[in-house]
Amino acid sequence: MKVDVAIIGAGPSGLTAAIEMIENGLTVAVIDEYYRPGGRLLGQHYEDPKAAPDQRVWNGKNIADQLEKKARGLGVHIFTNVTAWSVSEKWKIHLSHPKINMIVSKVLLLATGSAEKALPIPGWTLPGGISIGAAQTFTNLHRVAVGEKVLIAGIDPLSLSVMIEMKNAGIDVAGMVLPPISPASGNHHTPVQTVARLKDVAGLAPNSFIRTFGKYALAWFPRLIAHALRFNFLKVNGVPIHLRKSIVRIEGSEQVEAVILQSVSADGKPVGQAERMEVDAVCLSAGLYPLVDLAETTGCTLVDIPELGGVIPLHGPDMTTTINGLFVAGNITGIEGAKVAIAQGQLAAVSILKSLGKNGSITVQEAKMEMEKARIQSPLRFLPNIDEGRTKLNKLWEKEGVI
C-alpha cells in the first residue's frame, strides 16, 4: 500500500493528526498493535474543574470513539491489531498484517506513546498484581473491578487520578502508599519528595480554592506537610494516602491475599514495625516512559532527558526530527497528558501538510500556540520538572539541527 502519510500509533495525537492531514489533501494510514484505536485515551475518565462547565467530564471512551469514527469516515487506513515491527529506508513499514505486509509512504509520523514502568518487588507476579494502567483499563474500558479490596503502590499523579476513577466507580480503594526505596523504583519517592509531587494532581481537586491553596502549600512546605502526615490524616475521595508507610512485599499462596506495609520517615527511612494489611489487589505505579524502539530503527537523533521521561526523539518545536520526512507526537516526545498529545497531533500534522506543500486548517505557529494553551490548561502533571526539560530539548535542538 502506497499513501502520503504512514502514522504508527493510533492514540489521540495520531489519530487527530490523520483527520488533520487527509481534511486537507493528503491520503493517510495509521497502524496500532492494539485491538482497537484509542491508545490511552481508553482507560481515561475524570471530571476536569478547570474545563468549561458544558466539557468537565473527560470521557477518554467516547473521545477516541469519536476520533475514530471521523477518521474511519472520511477515509483514513486504520490497521489495528497489526505490529509495525521495522521501518527502513524514506519510508518503508513492515507489518505483521496477513494481507498487506508493508506500507511506503512519503512521510512517517511516530506517535507509539509510552509504556509503564515495571515497579518489581516481591510477591509481585501473584495473581492480583496489576499495574496502575492495566487497573485503569479494566476500569474505565471494560468495566471490571481488578479486587474487592484494593491497594495502590506508588503515589504520583497518574496513580492518583485512576485511584479517584477507580473510586467513583465503587471500588473499595484501601488506600495509597509509597513504592519501596530501592534502585527499581529510584531514590525519589520519600514521604518530603511525594508530597512536593503532589501539586502536580492539585488541578483535579474540586474546587478553586483547594486547588490554588493545595498547589501553592505543597510547593512550599513539603518537608513541614510530610512531618505532619505521620498522623495520616489524608485522604483524597475518602481514600487514606499513607506517605508515611512504603510497600514492602505481597503476600499469598495462590493470589494477592495481603501487603506488609513499613513505617517511614520523611527522608524515607524505616522506622517502627511493619504491619500486614488484608487486600485482594494490588496496583503497582512506578510513572511511564516514552516508547522508542521503531524511532531508534529510523536512525534518528535520541537524547536521554529524564525531565521528560527517559529517552525520546530529538525534535524541534514543530515535531520535525533530525531525519527530513520524519515527525514525532504524542508521549514519544515527553510524558504529558491527552490534551497535550492531542495538540501535538494537529501540529505535527499541520507541519507535515507544510512541508508537502499544502496548507492545513490552522498555521503551525497557531498549532504551537494551541499546545501549548493544551499544556496550561491541563489538570494534572505527571513530570513535575517538564519545562526545564523542554528548554533542554530545545538547546539541544538548536545545536543539532536536521539532517
The other form holds:
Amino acid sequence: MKVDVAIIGAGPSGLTAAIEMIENGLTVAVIDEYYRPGGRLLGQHYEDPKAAPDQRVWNGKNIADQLEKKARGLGVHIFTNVTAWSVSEKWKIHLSHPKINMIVSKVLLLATGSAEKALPIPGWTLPGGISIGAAQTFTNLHRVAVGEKVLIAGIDPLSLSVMIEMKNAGIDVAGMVLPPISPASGNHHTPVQTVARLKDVAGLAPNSFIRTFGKYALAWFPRLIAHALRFNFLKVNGVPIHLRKSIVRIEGSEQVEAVILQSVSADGKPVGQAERMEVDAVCLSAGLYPLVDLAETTGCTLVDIPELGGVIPLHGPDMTTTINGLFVAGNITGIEGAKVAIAQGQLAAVSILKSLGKNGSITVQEAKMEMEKARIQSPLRFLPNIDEGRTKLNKLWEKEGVI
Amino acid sequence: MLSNSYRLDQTEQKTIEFYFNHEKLIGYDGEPIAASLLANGIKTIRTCEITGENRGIFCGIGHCYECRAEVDGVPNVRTCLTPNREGIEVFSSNPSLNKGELENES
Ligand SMILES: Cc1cc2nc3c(=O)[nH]c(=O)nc-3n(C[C@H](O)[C@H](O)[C@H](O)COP(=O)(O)OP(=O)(O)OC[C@H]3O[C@@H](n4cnc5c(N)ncnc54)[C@H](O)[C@@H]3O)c2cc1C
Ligand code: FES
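Having seen the form predicted alone, can you show the form predicted in complex with the partner chain?
Below is the whole assembly, all chains and molecules, this chain first.
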C-alpha cells in the first residue's frame, strides 16, 4: 500500500494528526498493534477540575471513539492488531499483517507513545502482579477487576489517579505503599522525596480529592501531604496512602497471595518489624518512558533528557527530526498528558503539510501556541520539570539538528 | 449478560463461549482474551518455558509478552490484545497446565 503519510500509533496524537492531514488533501494510513484505536486514551476516565463545567469529565474512551469515527469517515486507513517491526529507506514500513506486509510512504510520523518502567521486586512476575497501566485499562476499558483485594506499590500522580478510578469502580484497594528503598541503588523513593514529588499532584486533584478535603483542596493538598509525613498515613477516598511504608516482596506459590511491607523513617531507613498483608493483586507503578524502539530503526539521532522521561528522538519545535521526512508527536517526545498529545498531533500534521507544500487549518506558529496552551491546561502532570527539559532539547536542536 | 464477581458492571454485550485448556468459559465478544480469562478469575495464562513459574498479564497493552498463549493453533499470541470470538480454543503453551491432555494428543 502507498500513502503520502504513514503514522505509527493510533493514540490521541496519531489520530489527531491523521484527521488534520486528510482534511487538507493528503492520503494517510495509521498502524496500531492494539486491537482498537485510541492508545492510552482508552483507559482514561477522571474528572478534570481545570476544564469548563460541561467538560469536567475526561472520558478517554469516548474521545478515542470520536477521533476514530471521524478519521475513518474521512477515509484514513486504520490498521489495528498490526505491529510495525521496522522501517527502512524512505519510507518502507514492515508490518506483521497477514496480507499487507509493507506500507510505502513519503513521510513517516512516529506517534508510538510511552511505556511503563519495570519495578522488579521479588515476586513481581507472579500472576496478579501487574503494572498500574494494566490496572487502569482493565478497570476503565474492559471493566474487569484485577483482584479482590489490591495493593498499589509506587505513590505518584498516575497511581493515585488509578487508585481513585479503581475505588470508584468498587474495587477493594487495601492501600498504597512506597517502592522498595535500597540504600545501594540510591533511589528516589524515600518518604521525603516522594512527598516532594507529590506536591505536583495538586494539579491532578480529581474530584474526589476535592470532595475529601473540601473546597480548598487544591491549595491544601501539598501541605496536607507534608503533614502526613509526621503521621503513618493519609487517607484518600478511604484508601490509606502509606507514605512511611515500603514494599519488600510479593509472596505466593501459584499466584499473588500476600505482600511483605516494611515501615521506614522519613529518610528511608527501616523501622521495626516487617509485616505481612494478604492481597491477591499488586499494581506496580514506577513511571513512564518514551517508546523509541521503532525510532531507533530509522537511524535518527536520539538524546537522553531525564526531564522529559528519558531517551527521545532529537526534534525541533515543529516536530521535525534529524531525518528528512521523519516527524514525531505525542509521548515519544516526552511524557505528558493526553491534551498535550492531541496538540502535538495537530502541530506535527501542519508541519508535515507545510513540508509537502500544503496549507493546514492553522499555521505552524498557531499550532505551537495551541500546544503551549494545552500544556498549561493539562490536569495531570507526570514530570515536574517538563519546561526545563524542553529548553534543554531546543538548545540541543539548535546545535545539532538538521533543518 | 454476565454476572461474574470480577465484572465491574453488567452490560448487554454479546456473550460467547470459548475454551481455555479445554475448559468451556464465557466471555464478551470482541474483548481481549485476557480480559475474558480474568473475568473468570483466571490469572495464570502460561508457565515460563525456562523456570516453570506461572505467568499472567503484566502490561495489558502488548509490550511485555507475558500473556502469551496458543490461540486456535497459533503459538505465542498476546492475549491482552487479541479479541475473543465464539468457539476460540486457547491453550497455555506449557502442557502441565493443560490438565495432561496434551500428552494424549501428541
Ligand atoms: C500506563 C499509562 C497511563 C497513562 N495515563 C494517563 C492519564 O490518566 N491521563 C493522561 O492525560 N495521560 C496518561 N498517560 C499518558 C499518555 O501517554 C497520554 O495521555 C497520551 O495517550 C499519549 O498519546 P500518544 O498519541 O503519544 O500515544 P499513546 O496513546 O500511547 O498511543 C500510542 C499507540 O502506538 C501504538 N504502537 C506503539 N508502537 C507500535 C508499533 N511498533 N507498531 C504498532 N503500533 C504501535 C500503541 O499500541 C498505542 O496504541 C498514560 C500513559 C501510560 C503509559
Ligand atoms: S500483558 Fe504484556 S503483552 Fe500482554
